[in-house]
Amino acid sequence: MTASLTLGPVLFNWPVDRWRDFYARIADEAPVDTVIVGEVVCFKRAPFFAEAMGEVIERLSAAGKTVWLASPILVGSERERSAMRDLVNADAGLVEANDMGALALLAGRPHAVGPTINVYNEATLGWMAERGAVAVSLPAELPAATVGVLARAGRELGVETEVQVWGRAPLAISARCYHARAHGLHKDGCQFVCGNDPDGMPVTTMDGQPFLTVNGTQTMSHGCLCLAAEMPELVAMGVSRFRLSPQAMDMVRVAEAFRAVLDGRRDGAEVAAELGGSIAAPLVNGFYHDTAGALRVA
């Protein structure tokens, strides 16, 4: 399997102008292969896109890019079911599932499993294979041990296997808003106060100790997930696909420099150093290499 560069839903609140220029740009000029865009982390932003949906996914496709749609991450009012089935039964594309719900409805089609399904170990795989995953992206918690235990299952398989290599690592979900509460509002009054923070809510401990990130009704992680300088060793393991999740900064100049990477063209590390010094957050890959998230491993 040819490794390529996948880029994930925008996960947050940006204006749709932004994010229509953002896709616009990501056609024009990033070399990627698939996009997946949706909105994934809250059902009332939804609304917001729709409008601008059809023109972004004609914009990608044109450009020769592979468009998959996200299903959300939560679904739970009867309105939101009644979506989620409308984006599976659209045959609009393939569709990335983010939740059991939409792996449910999605069997027997071919389809993808995203990031926020807990696919933990082979019997896993195996089970969604038979079910009709094409590609299934890893929870970004796994060591590199388990990572190439999956890697080599999905060969065996026929799925290929992908690792999120750039962006914040999506951590948990709730019914609750984090954002609504913060601003001492309820989450059905919530003003879309997320829209505030294009690259989500910094949150610190007790001790003004910088800790996670809120982005509504999603906890991610306070770093950002860099494993440019594992990708040599992920091609290694069989891992085919490389996700990157957009952050509100140059993801064109992200992309360039990941593709440099995966073609040999540049060194991981150098690119690690590089893209350090452009989006506030400190670069962690902790997980990967079995020790706490929060950390740098050199």
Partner chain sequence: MDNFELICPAGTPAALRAAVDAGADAVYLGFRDETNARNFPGLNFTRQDVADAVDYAHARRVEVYVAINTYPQAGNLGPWQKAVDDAARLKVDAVIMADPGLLAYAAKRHPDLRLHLSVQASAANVEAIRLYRDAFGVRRVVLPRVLTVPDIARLNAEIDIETEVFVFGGLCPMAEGRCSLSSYATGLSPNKQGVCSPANHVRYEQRGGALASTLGGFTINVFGEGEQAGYPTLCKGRFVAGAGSGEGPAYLFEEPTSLNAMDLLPELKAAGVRALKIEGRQRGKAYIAAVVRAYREALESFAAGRPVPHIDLQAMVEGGTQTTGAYTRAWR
Given for the second form:
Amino acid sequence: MTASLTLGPVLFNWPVDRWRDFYARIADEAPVDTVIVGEVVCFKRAPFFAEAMGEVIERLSAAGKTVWLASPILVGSERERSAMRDLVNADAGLVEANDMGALALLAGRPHAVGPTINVYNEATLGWMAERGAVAVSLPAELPAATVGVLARAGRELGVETEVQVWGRAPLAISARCYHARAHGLHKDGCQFVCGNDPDGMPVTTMDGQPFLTVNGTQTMSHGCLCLAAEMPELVAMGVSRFRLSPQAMDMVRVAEAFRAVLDGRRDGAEVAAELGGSIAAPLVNGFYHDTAGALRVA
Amino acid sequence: MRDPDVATSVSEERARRFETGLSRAGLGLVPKLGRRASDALLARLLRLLADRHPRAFEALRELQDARVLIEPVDAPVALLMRVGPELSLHALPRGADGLGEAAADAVVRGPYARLLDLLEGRIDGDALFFRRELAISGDTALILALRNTLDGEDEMDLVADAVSIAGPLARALPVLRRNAGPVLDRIEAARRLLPPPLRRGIERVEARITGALPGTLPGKLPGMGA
Amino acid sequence: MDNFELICPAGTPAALRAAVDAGADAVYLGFRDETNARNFPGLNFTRQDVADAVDYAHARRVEVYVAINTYPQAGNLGPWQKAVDDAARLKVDAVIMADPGLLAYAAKRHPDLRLHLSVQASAANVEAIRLYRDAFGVRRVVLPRVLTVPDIARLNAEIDIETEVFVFGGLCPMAEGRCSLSSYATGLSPNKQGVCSPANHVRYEQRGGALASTLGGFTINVFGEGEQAGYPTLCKGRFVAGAGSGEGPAYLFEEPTSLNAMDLLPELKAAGVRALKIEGRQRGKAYIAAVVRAYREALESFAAGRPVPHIDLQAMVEGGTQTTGAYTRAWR
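For comparison with the form predicted alone, would you give the structure of this protein in the form predicted in complex with the partner chain?
Following is the full complex, with the preceding chain placed first.
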């Protein structure tokens, strides 16, 4: 399997024009192989993107990108459930399941498994492969040793394994909207306040230390996960897909940098150093090095 | 915030207060025995506890080697408990030179009565942290391990256990417990009636009942009411 | 219609006996290792403890469930598979699991072992629940704390396995089993090690009259003088939201509050719920006895058609406040 770059879905609530323009530029300029689109965090946001979805998919496909559709992370209510069913039945391409419900509906046909489904060991990976998974994006909190075992098992099973190498790490999902809560609002009358924070809302400790990022019902890391320096090791383990998670920054530049590392044209550590200055957050890689995710291990 | 089961009837509460005072004073005497004698006494107490609570003591021995300083702010003595394979207990004069604290991986500090609750597994694991009566510093996990282990015992009665290695008191304790309420009642009634200078005298009397005379060994405590 | 089953926690043999004696229908517990999601120091059961627990409970017609609900470590499945084998050998009444790979192992190796789906699997919709039923023969699902009572009613109308819901105790505001907050701060997570905000990364720091609690070096809360303190569970901390918003620190994710759904018994019954679960394997035996007794009393009144007594559990709840959590829409 040749190594490839994936652009994960935009997790933040961007205005639809910005969202459309973002993907237009990705289509034209970003050296990524697969682009995953879809609103995975909050079903209330989905209607805004629905109008532009067809156009975005078309544009990306025309540019030679493989387009996958992402299913929502949390599916509890009837509305969320019917949105999930519609997506799976849309037949618009490969679906990345982000909840076990979507995984259930995709049985027997090729599909991808997203990073918010718990794949922690080879037994679970094998079970998913039997049911039709062709690619599995591993949870952010997995350490190198686990990634290694899963990548090896994946190769034997014919399942590609993917690791997120750029962007804030998704840490939790809730039925409660913390963006609304922070603004004294209820989720049902949220006024879409999450739209004010294109890179998420910073959360700091009472001592003023930056800590987390709130993105509606999702909680993410403050630190920006960066495994550029670890890419050669990941490739050697057999990881074949590398995910970049969009932030409100020049993602084309990020994609170019990671492409250069993947092609052996640039040194990963050097790329990390360069990209570190382009986002207002420290770069972190602690999860991979089996320590606190908020840490950076040299 | 004590657990509801612990906050039982008023008379039990008073009896508890009485024996808390009694054991606190007894503890105060331990270092006066000299290091070797006090270590021997505490080693004997540990052996007895291990016999009565084998599961808890096996669990304490299975912990990683570490030291917990249990420091009652209202008693002259602190206890340094070593958990792990080398399970042991030492009494130290409190706050003398900070040696105990330096040697400890964790310190739990608070009123003697609350610490006794903790050691007898009477404080709920979460409640331990809500209350501000106990101050925890150092390795929080160690304190939690200690609490969880001790809570796993059906009934711990450290006062009775401690007293049972202290000679005549073993026979005196049940009587003391029965009589604690009335004795304290009388003292409190007297306290209310007396002018302040005499109240201090009463406090000394109370100290003699719930505590002991300086220089008296626990084994030789006067068998009050017995 | 059948009565609710009352499912109660035990972190120690003493707590198990307390729960059985106080009126539990079943007690759930974990082995003393990383195979269960309450892998706290000094807690949980050796194999012999479980054997004794089963004897004690079965003699009183109470069931024992074993939670093996962390996600087995890649390349090291042995301890989890052995936990399943031992649970079956010790004749426990059900095992509570979350990992598909481990469920597959249990279903294949021990076809007679009753399987429950742990809340850590976070199966929140009909399709997901049916998947666990069809693939592994799961007989009961513990629902994640993200659903409202109407959500639960709709769900029960479409599935044919039992549902169990949390009614009392600590409340995760996040979908369980899908949360890496703890490992972001400490490297240790509920899914991998069975711990959340682990005590070995907790420090208390006196700052004059104030008390700060930290986790992995991050300040989770600062309590003013006289203010009730708390354990620094990450999602129950006070934080400042928004850069330069001028807002003060607030309980951004969840207040230090406890779930208590006792007032919702009629609604939960109407929604088709089979079993009610009390959280708190880390809690003391006295706490467990009091809560179980209160719920047993409430369930008996309810089953007899009498009004559910208003039982005061205020003293038991974290921070002294109670909530019906996600069961009512206002929580969101």
